[in-house]
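Consider the single chain below, provided in structure tokens and representing the form predicted on its own.
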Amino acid sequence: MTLTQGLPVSTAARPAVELIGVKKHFTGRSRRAPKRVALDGFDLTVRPGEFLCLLGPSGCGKSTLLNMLAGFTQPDRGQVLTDGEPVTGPGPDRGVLFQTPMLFPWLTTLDNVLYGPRARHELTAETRRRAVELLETVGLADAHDAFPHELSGGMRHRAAFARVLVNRPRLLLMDEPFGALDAITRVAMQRFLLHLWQREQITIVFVTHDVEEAALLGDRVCVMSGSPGRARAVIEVDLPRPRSIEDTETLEFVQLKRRIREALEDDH
């Protein structure tokens, strides 16, 4: 069998994510309220190990897409696939990170990281070792016994990363995870995420409103139209890696941001 980077061709060529003709609407609280169509005929493919950013105006369906990939909600029409299989519900193969780190306030940092394996009755000595190693990786080696209220905003985000990664997910779904952070912490977390992604080689779908953030982080940027959401343009980010915040000052980066903004403005 012919191999591609050590994997069978059939496996290596299979997309990590496929969204095919996806439609989703929401019904108002009263029967007379009109239905709101969040997505209509949405198509997108994400390659294994790719960092894809979803960018678009408020209400275009970015978070709805992420929720369907996470298995929190189902499409009204179309297909939502990960690794070639339909998404039927949440699973540890897909990690989700929100704008606010989802940590249990009554658990220590280490116990928060171990919550998933413990809840699935999969807590082993090896899992505990991985949790400790992950806390070291994210810079929280001295915070095992700290509670969430004792951590800074950036530290809580890094603890949330460790809690997701301990499950060894193949897909990481991120819904504006740095949107509430101050500028300095946000830059630090962007740098941290790029390092972690390159280390773990995980597929990431990242929702953002920030053009510069999308250009800095992504391999591709999917620009979405306003409601109902569709993929207006998918822009390749042909900037070399590894990237840093200093790259945002280059002419190539400024030109890329202009292309992304023009795609966004086409919707108005």
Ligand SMILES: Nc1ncnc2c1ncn2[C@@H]1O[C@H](COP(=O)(O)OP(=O)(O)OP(=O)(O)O)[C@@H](O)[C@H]1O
Given for the second form:
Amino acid sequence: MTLTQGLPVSTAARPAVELIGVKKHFTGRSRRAPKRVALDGFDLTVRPGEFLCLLGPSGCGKSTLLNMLAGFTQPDRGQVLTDGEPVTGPGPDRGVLFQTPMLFPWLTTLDNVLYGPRARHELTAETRRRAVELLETVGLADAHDAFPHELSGGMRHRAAFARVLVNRPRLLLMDEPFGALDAITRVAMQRFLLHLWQREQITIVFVTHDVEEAALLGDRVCVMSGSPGRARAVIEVDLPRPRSIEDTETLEFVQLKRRIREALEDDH
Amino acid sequence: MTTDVVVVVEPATSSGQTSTASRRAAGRSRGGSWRRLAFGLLGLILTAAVWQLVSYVKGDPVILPSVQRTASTFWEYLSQPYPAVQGKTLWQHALVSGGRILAGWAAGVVIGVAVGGVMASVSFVRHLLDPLIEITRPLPPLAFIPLFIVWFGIGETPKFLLILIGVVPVMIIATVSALDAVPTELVQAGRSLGASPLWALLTVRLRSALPPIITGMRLAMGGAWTSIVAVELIAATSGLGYVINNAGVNLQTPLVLSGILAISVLGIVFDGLLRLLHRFADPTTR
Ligand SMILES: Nc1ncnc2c1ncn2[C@@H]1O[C@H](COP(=O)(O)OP(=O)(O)OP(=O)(O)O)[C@@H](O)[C@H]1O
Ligand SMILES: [Mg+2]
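Could the form predicted in complex with this ligand be shown next, to go alongside the form predicted on its own?
Entire complex below, previous chain first.
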């Protein structure tokens, strides 16, 4: 088991994500209810262009962590930095993909993709062209004018991808994005995501429950321990790229999965 | 080694994306809509037939005039003023009632949406107003008539206010529950795409709540029409409610029924317009 060291960081590059001693608690509904510590002293560094998977039991604070990176919530203590800058609020430089696609049901696919540029008053012919191009990339060339309820589950996820990518984010935050998909669509989406990541060279922080998914996608897998959440181990995935679903049958992959599972089940 | 298949039922997403399947199952096919129309017509014809039968058996036009007598009275008063001296035609009465309702309803919608919006966003305002609304909601507008006459006299003001106080609580409740039902993640999605807090509030939170708010507007409109007769009891000299009241006092039953008919036609027209608006606002129902 390799702990946090990993490959030598490419010289002067600032880390894409830095979490230093992050603590976050939630107060209960009543004043007497005990405070629930979601995260305590969480440290993590993500290299630029890295694909990092966050793995941990339910309720260990993965979504809380991602929400802080997205700027939806602030930590009680510690620092949350992206590209060396503290996160102060949500922004288009960090694309967020939720477990459900969260498309706007009253907008067509194309208008969903153009929501970001419109909201920032940056809608130009160039962005429009880029949006159309992106919809082609995600395989929705014929669905410009379809409303989200007219798309299949997988198509909605791909539309959500296009909606985020049109903003050219440097960081993608994904919270169990494929958790609600069937096994076949999920494999297709994983392949699509890997392809995209290799092409666009963005940093990805990917939350999942699934050991196999984490091992297949990630450069590193950060295994978290439950309440309060901490980074228990960071496991380097040294499988060659590009990877595909067939690689999951190899011995190295099975051994890697066992290592991750052991880290997950390891009590302290 | 097989993939760890996670069986997850497609979770409830935003309001629009969930219920499409059930709506489709409700049968919007062409054959279905023709059948619905035919049965609807049949129901109307049966009602008219029963009406005709009862009026024939009773043989007293004051208790229940025949269908054709009512229809001819309705037709007649479309061009003939009521009351005969200084009166108005049914059209004009309808216009007066429609104007009163639109004024009270529109003001009530604006106030209700504004108050509901604030209640949904500021929790202490919600705690402040919640009991107030709960207390006033079950009160019929009728109960306020004597008070309003004392306070505001017998002009248009008490009529406007009576319709208003029927509309406001309905709109507040509709707005608050519509805004509460907007998933936070939908707003967060908008914010992380670069929308400012205000822009996200307008184009995501409010926009997402629009269809249920329009449903609230439909309910409030229905409520306003049901209270119009009581409202126009207040020393009115025009309006469909006035026609019904006055014709009733004078035992002109065909005219009473004509007024009722006019109210129901207007009610259907207004509701139809709002349904159109709803369809426009919610693409999943198209
Ligand atoms: N808004 C909130 N109010 C109160 N407690 C919260 C809130 N959000 C999260 N928590 C608590 O913080 C802890 C971490 O929650 P979080 O959603 O981050 O878990 P998670 O790792 O994403 O779990 P899952 O894998 O099931 O999604 C949990 O114990 C949860 O009860
Ligand atoms: Mg979660």
